[in-house]
Amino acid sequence: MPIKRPRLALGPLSYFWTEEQLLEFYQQIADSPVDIVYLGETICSKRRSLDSDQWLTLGRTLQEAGKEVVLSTLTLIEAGSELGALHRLCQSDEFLIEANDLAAVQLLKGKSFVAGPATNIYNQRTLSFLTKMGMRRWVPSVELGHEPLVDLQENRPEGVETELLVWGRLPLAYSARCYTARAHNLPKDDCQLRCLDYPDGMLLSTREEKPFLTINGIQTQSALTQNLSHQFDNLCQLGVDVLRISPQSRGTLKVIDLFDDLRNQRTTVEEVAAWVAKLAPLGSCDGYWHGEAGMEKHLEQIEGASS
């Protein structure tokens, strides 16, 4: 029996970028060969480059190009405007949602929704309760990696899905302290959007010069860009559905054209392992694939192959 080759999913922008740049991405996006799109604000309320009427028409244009579209929900609710701007996009049934806490999946209790990574599903039992919620698809957790996949896979609920983000920094933690504004000194509730200066993160260092993080608001990322294209074989033979990519500045739509031929036979890992030193702006990693801190890279020697 041939294995199911796994669609292509675009997650949710984690970047503030102004509204022209927004819209010029996704109509690069609409006629690239994504399957899936993710869209909305996931970190920040104050990043408001568009409002939700016109994320919703972006969906729309999206739908038409044969995208399946997807609505993401923030990741940490602080505010009182915030639940009732969740509560609102909840009952919308026009797209399915992903839901980012568990206040989401509270709300969306009884309808079909997308479980996202921070939502912290790490075993058997916390599958079963999500899908009877009503969950269709669950993105792991980043830290989670080969060898409890393995068993999740053979054990998940039938009918669900496993999206896996296989490009792009990961997302390490969230705070109600936002770190870009601290680090320019500006209280949080006047931090004059210096995201917009940012449109990868702001990269933070070691003593020693050498890359650690990105911040990007009250969020935080590796510095080192996720790769696990030399993975694909190995997640077509466990079953994985969706391969996301996370959207960066440069090079997004080249990654997705990479991971297309990819699934489409018409390029090997060895080829597509030989861009990544031009596409990942700090160098890649993929240690919590491996069971090892995420900033391990055991995909060094196929690079170096390759180059």
Second form
Amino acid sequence: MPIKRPRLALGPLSYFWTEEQLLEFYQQIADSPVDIVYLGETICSKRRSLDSDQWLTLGRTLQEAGKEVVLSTLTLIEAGSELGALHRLCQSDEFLIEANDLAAVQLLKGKSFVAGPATNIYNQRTLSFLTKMGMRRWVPSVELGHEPLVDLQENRPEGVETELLVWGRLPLAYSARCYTARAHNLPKDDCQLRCLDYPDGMLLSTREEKPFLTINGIQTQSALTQNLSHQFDNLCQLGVDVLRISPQSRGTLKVIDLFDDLRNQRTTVEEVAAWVAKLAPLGSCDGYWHGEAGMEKHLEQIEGASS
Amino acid sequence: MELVCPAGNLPALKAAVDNGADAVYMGFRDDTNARHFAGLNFNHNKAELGIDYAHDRGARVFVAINTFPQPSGWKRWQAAVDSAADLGVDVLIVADIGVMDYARERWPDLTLHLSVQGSATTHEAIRFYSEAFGIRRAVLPRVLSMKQVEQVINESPVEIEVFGFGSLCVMVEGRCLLSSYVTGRSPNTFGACSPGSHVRWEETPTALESRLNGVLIDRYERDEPAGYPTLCKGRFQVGGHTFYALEEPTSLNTLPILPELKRMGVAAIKVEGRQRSPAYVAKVTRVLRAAIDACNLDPDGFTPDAAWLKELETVSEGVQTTLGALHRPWQ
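Instead of the form predicted on its own shown above, give the structure for the form predicted together with the partner chain, please.
Okay, now the whole complex, with that chain kicking things off.
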């Protein structure tokens, strides 16, 4: 069976950037080789650099540039106003929606949707059930490694695509509490939008100064960047349809180009793995893929090869 | 309001029932439930004894099968559902869509409750589980304010259970992978957070250090009380400061707001702590029973008895109790 060339997706931006930063970034993305672009705010409803009309306008611009545009929903929905915004988003038929919560799946009944990584799809039966509900693409929980994925890919229902986070910090937890505000001794309701000062989140280190986690408002991410570039051949053989790259303030376009080179066989896996690792601000990890602690790193040798 | 109490083993189950629990919840001895700790939970024989004990005394029995099976473990979860149904339990507490789908198909008469691990924070998410699998109750994650809990109750198609007392998860349950990031094992996949198998205590000349799979979670000076290294409850450095960057080790205690919860229409109050001792279960159940009874008798005149609060303080994690997210006046 011929192996399909995977498509590249730019996942939703998890940080808080200014309107100017956002528009400039996505303008560059329009000219990049990425095939699918996820837009919208998935972390905190107070982040409103763009209003919903501006996101839609941006979506249209990217669509005209040949991108498939998907709008992503908020992951943790608490307030009535957030649920109201979700209602409006799910009513729109213009773009495909990535559901990051089951409330979105409910509101998208009868429509096609993408299930994001926080929807907790761990097994065949869940995959089949949501496919019957209209899911046409799923992003596995980042905990799912190679072994369960082999099984799930073999028994995957007809017509559903698999998208995997191949490059980016791992989304690990969501809370009612805002850790960025807490780090500034501010209450969450008067956070002064401090996340704007941290375009790649705030570093949380252990007391022996080892980078550990990234604080991003109500979300906690890994400090290390998950890098699965060295698994490229494996991913293709498994029939992973879409490779997701998570945006960061620097180097994202270069990462996209490197993965594009890889899928077009313009370069080797070793070369890309080595290059791409240099773009991870605090180093990379791939433990989840191997069924181990997510922070573990197996790709050291490959990264070291060309550096 | 129904009082739902933890049963980590048979003595704890008896303690809960004897002290006035309306229902107890338990798990089997494997990774199919979110308190998969060594020496805890029930085998078939013990479960049978526990169910008989509770039923003979008019208490209901819930079985938690509330972790997320991966393909290689699927049969174990299926067997757990079948086993609970065979045992004649009153309710299954479930989180995984696949497990719910199986339970609904194979045991259509079995009552399902949505576990807190199902991460449903809105009535629309609850509606999904209600329409798809006929769940009859949802347990809310400990992240909502009172106003938000009330909104959910007003719109929810099914009844709502909230946590009333015990250790506090500050992250949305079912969506926290911190533990597997550090140890490879998370509540979702393994049924445990910051598992003891990965904890190491190290004595240095000046301090006591707690590590989880090598990662320094906290460091205690000689005169400081040390706590279990649940990784979100350690002290870390952010922006040049060292502090409890994620969560201070506190416990949830909703005693002061019981009348408010009742007025809002909360159907059940859940006590956390299947990993705690039968003595803990007895004490907390006794206090909560007395408090709920007093609240039912005279909700307007209810004030928590000082003796109750004192008794609960002796069993709380850390030195203080809080209302958690429930006290927030804001969104």
